Each structure stands twice: as C-alpha cells, then as structure tokens.
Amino acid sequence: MTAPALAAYDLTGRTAVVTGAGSGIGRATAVLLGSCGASVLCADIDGTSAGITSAHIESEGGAAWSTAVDVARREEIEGAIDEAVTRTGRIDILANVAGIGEQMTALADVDDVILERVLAVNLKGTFYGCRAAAQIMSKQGVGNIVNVASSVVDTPEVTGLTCYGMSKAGVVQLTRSLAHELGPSGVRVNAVAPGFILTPHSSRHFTDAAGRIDEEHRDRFLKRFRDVSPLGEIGDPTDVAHAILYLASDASRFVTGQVLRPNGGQAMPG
C-alpha cells in the first residue's frame, strides 16, 4: 500500500468515543482505531470490560481510557462525550456500537419491558450519542459519526427479532437524516449494517444459563448463516471494525448518509 493510501487511515491527533467497547464489535473497533493513532475513550455498560479494552490499547502503544456508560441514560453518554472533549479538547469520531437484542420472540409474545429496553439502548441510546456529538462536531467544523445498524433491516424474514429490527431501522433513518443536517457543517454520518457476527453477545443463542455451549446447536445455528452467504463465512468483529475505520477515516471523505454492509453477501438490497 502506498504512503498516500496509508495516510488516509491515519487518525493521529484525533479523539474517538466508542460505545459498547467492552467486547465484540465495540472492542475490535476501539482497538483498531487506537492502532491507527486515535485517542480512544472506551465506553461500556460494563466498566471493567471497558477498562480491559483500554488497557490493551495502551499495551500496544496507543492512547486510551475507559468509563462505564449505559447509553440508554442520556446523562451518561453525554457525560462520556463531555469527558472526551475535556481531556483532549475535541471529538472527531463517535462509533455508536452499543446495542442489545431480544431472545427470538414472536411479536405476540413481546412484553413492554423487552420493547422499551431494546428501543432505549439501540435507538434512543444512539440518538443521545449522535445529538451530543453533533453539538460539538458542528462547532468544530469536522467530525465523523458511525452508527451500527444490522442486516435485519434488509432481511425481515428473520423471525423473532421485531423489536431489534425496528430499532435498527430507526438507526438507519437517523443516520440519513443527520447526514443531511450536518453535511454543511463538515460532519459526516454513516452506518454499518453487519450480517451475523460471532461475538459473545450473539453466542447467547447457543449458550445456556450456566455458560455452557451446546456444540450441536451451535453448528446448526451457524450453518443457517453460512448457507445464505455466498462466501460461506461467518463474520468476525474485526470485519465490522475495518468497515467502521473506513467510514471514520479520510478514506471515505466523500461518503455520507450511507449504509455499508459487511455481511458476507447474506443480504444484497437493491
């Protein structure tokens, strides 16, 4: 790769806030952004896990720190973004990765507790982060927001994920609306819509309450996703992290309001 191409991914001097940074896609994203030179605030509802991520970044020579954040609580995500600005004087990247799913529940059986929590974390939490970052980035005249949607917005035939899919469809529309609004201020807003990614969170589908994995169930479950991918692959958190890096870097300087789909071809919307 030539020097100019590498320079487009250089995040030296920039500050990134990554939610959901304690594990899975969030951790992979925080580590990758840190390896490219960004100072990274690792935010997660599990503060201990967020601290492990930031310690890993520092052990590799990067700059990072951590904080416990429940993105569904407006004051907590706003406080994290304010902390990043106080510490470094700016925020250049916000990666809204934090999210939760539901236990493959038919719509008729979804109770209000599930509905409200999924919307609170996935949709309102993303909104709160976007709003707080937008207020600062628009004044800076530069910034990148990357939201995490899901391939379920393109494949509604996946049964039992109504609340999750509804929340992620809202994230896509939020992304497009905000890209239009913030573009004149020099701020880009994009989203990624991953296919099935093997993470500690997605492993819940074949893990019992004691943390034991049912290998036979696991193999059957993963085969469903391999079979619908032309590549025959299951995604890894780093696959999504690289997509987020692209959207957060100067390599995508002419890209905004778009949804990038690292999904192995599981969905190919027109």
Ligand SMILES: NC(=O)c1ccc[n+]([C@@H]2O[C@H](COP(=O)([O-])OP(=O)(O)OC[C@H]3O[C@@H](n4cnc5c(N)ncnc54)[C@H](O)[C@@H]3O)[C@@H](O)[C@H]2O)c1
Given for the second form:
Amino acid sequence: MTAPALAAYDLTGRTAVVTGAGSGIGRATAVLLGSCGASVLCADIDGTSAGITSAHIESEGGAAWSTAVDVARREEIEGAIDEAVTRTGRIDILANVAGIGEQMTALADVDDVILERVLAVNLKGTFYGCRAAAQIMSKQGVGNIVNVASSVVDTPEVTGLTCYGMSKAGVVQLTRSLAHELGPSGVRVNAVAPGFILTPHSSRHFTDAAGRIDEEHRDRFLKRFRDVSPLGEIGDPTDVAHAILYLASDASRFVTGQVLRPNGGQAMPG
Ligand SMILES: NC(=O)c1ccc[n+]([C@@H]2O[C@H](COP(=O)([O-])OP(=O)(O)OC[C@H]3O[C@@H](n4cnc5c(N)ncnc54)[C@H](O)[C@@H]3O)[C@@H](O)[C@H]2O)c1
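Moving on from the form predicted alone, kindly provide the form predicted in complex with the ligand as a structure.
The complete assembly is shown below, putting the previous chain first.
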C-alpha cells in the first residue's frame, strides 16, 4: 500500500463517538478507530463494558474514555456528544452502533413493550445521535456519521424479526435523508448493513434466558448463514469495523448516502 492510501485512514486529531462500544461490533469499531489515531468516546448502556473498551484502547497507546449512555434517552446521547466536544473541541465521527433485537416472534405474539423498545433504541436512538452530532458537524463544516442497519433489510424473508427489520429499514432511510440534507455542510452520512456476525446480539437466537447455549440449534443456525454466503463464512465484528472505518475516513471522501454490506455475499441487492 502506498503512503497516500494509508494517510486516508489516518484519524489523528479527530474525535469519534461510538455507541454500543461495550461489545461486539461497537467494541471492534472503537478499538479500530482508536488504533488509527482517533480520540474515542466509548458509549454504552453498560458503562462497565464501555470502560473495558476504552481501557483497552489506552493500553494500546490510544486516547479514549467512556460513559454510560442509553441512546433511547435523548438527553443522555446528547450529553455524551456534548462531553466529547467539551473535552476535545470537536466531533468528527459518530458511529451509531448500539442496537437490540427481539427474539424471533410471530407477528401476532409481538409484545408492545418489545416493539417500543426496539424502535426506541435502534431508530430513535440513532436519530437522536445523528441530530445532536449533525448540529456540531455542520458548524465545523466537516464530519462523518456511520449508522448500523442490518442485512435483514435486504432479506425480509427472515421471519420473526419484524420490529428489528422495521427499525433497521428506518435507519437506512434516515441515512439517505440526512446525506441529502447535510452534504452541502460537508457532513457525510452512510450506513453499513452487516450480515450474520457472531456476537452476543446474534447469539440470542440460540441462547436461553439463563445464558445456556443450545449447541445443536446454534450449529444449524450458523450453517444456514454459511450456506447462503458464497464465501461459506459468517462474519466477525472486525469485518464490520473495517467497513465503518472506511466510511468514517477520508478514503470514502466521495461516498455519502450509501449502504455498505459487509455480509459475505449473504445478500446481493441490485
Ligand atoms: N451481530 C449481527 O449479526 C448483526 C447483524 C446486523 C446488524 N447488527 C447490528 O450491529 C449493532 C451491534 O450489534 P452487535 O452484534 O455488536 O451486538 P452486541 O449485543 O454484541 O453489542 C451491542 C451493544 O449495544 C449496547 N446497547 C444496547 N442497548 C443500548 C442502549 N439503549 N444504549 C446504549 N447502548 C446499548 C449493549 O450494551 C452492547 O454493548 C446493532 O445495531 C445490531 O443491530 C448486528
């Protein structure tokens, strides 16, 4: 790789806020952005996990700190973004990674409490983060927002994830609308739509309430996703983190309003 290509991924002097940074894709993203030189605020509803991520970044020589934030509570995510700006004077990157999903549930059995929580975290939480960051980024004249959708928006034939799918389809539309609105202010907005990535979130499909894994169900479940990938693989959190890094860096200078699909070819929409 030539030096200019590497320079496009250099995030030195930039501030990143990563939600859901305590686990899975969010943790991998925070660590990767930190390794590229960004100062990273690791935000998660689980403040202890977020602290483990920020401590890891610091132990590798990076700059990071953490905060407990429920993204579904507008004042909490706004407060986190304000804190990042107060501390570093700017916000260059917002990665809206925090997300939840229901257990696979037939429509007739969907509980209103679950419906409201999934929409509140995945859709409204992403909206609140975008709105708070966009105001500051527009004034700066530069900034990057990366939202996390899901390949479920490409594969609605997956039954039982109606609330999750609705929320993630909304995230895609939010991304496109904001890309239009914010582009003239120098702010890019993109999304990733990951395929199956093995994390605590995706393991819920074969884990019971006591945390016990049904191994037979797991093996069948994972095989199903491997079988629909031309690569014959399921993904790792770092596969998504690299896609987010690309969208958050100058390497994607001419990319906005797009959905990048780190999904092993599990879905190939035209
Ligand atoms: N794992 C997959 O197969 C997959 C596929 C497509 C999309 N995604 C999306 O990727 C994102 C990350 O998922 P993951 O697989 O890394 O899950 P994960 O469960 O490993 O991590 C999610 C993190 O978000 C945090 N979180 C949950 N609710 C929150 C809230 N209200 N406020 C702040 N933090 C909150 C959790 O504490 C956790 O640390 C989610 O948006 C998910 O929908 C995951």
